[in-house]
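So this first bit is one chain, no partners, the form predicted alone, shown in structure tokens.
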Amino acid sequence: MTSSSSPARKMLSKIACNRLQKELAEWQASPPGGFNYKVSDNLQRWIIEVSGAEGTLYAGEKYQLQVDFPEHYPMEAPQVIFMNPAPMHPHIYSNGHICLDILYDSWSPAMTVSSVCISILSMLSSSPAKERPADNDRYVRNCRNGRSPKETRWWFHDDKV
């Protein structure tokens, strides 16, 4: 996913900057297992490498997450997508958009980048099959003009994976 697919971003608020600096310091001191932050001077966009958990369909595989923080983080959820190539998963579209309630309707300011990453790894690890969502082609076609996943009205109906 390229930056052209991201919505126009405003500068981070002072609260967002302080929170992200704190989260980054905690991450660098004790990163969650299976994740590696790619060092950058851009506090508003993090690139995080995800390693598939041992004993799962994704063991030994590596993917990258792009995390874009809005002006009013943590009051507003970050936009989190998989960069190309996105893993084959029933809740991950081929354009990298992730259907996971905590990224949208169930977001809480108490959540952190680490807790989001752990939820995504848990979602990957619990998948019984590598497959795309049934509506992948239609959804991706409708997102061609750079629509953000945060503009989607998600229907969360499957809590098995």
Second form
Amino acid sequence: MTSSSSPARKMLSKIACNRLQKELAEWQASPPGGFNYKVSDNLQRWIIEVSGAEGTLYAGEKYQLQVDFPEHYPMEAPQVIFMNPAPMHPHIYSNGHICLDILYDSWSPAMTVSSVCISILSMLSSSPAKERPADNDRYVRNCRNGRSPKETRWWFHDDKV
Amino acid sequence: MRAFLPRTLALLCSQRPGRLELPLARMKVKILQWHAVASWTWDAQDETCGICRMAFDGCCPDCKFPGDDCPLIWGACNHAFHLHCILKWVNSQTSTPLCPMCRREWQFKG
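In place of the form predicted alone, output the structure of the form predicted together with the partner chain.
Entire complex below, previous chain first.
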């Protein structure tokens, strides 16, 4: 018997497919600085390499983001996580989950992969210290079995970092 | 919708009816019949819908024909979207829907 850690994903709707093709074309024409899209034939999962900005704690470091799109994107937010190893940051858990409001409650369909990437880089760049969130161990333990961060009820308490 | 008259037609219309004065050769032209062609465009500030990213002068991804079949709608905040796109967003929200562009409470412009 096989089991999969990620929930079964539904095919992209026509609107989602259309929009993602446009976003990809725009990305390829003018990619956001510091990001590199890893070419694949899977429109529903994008792997994006992030380079830490110069002059910040993450300068010279590279990380990978995994972006999964739901059937009804952009009415629903994409699921965005850092692949292992995730950067050490007060809002990034060791399992790659990111505590950032626009990925959950504050998502808007006017946002794009590109604008989300820029927000994540800005969050990294403003970090005062390379450390894990205070509740990292408890949260990561609760997320075993590959639970999606979109199922977490997030609490956004810090708008400085 | 706003119709634009093509340049040549606008020029013809600016003359007195039935007579077109040409500067060099003096001759009389009598227009017996004319066939007007107009183009239309939505009078929105943006060119594309912020939700589906398709052109306003086109239609949303679910429609085939632009215009009355796939109209634009404005919010009280003056942001425009394809009606079909904003309805999908508003109907997908469990709490008060917000404008995707400015996050103000979404209300259809009366």
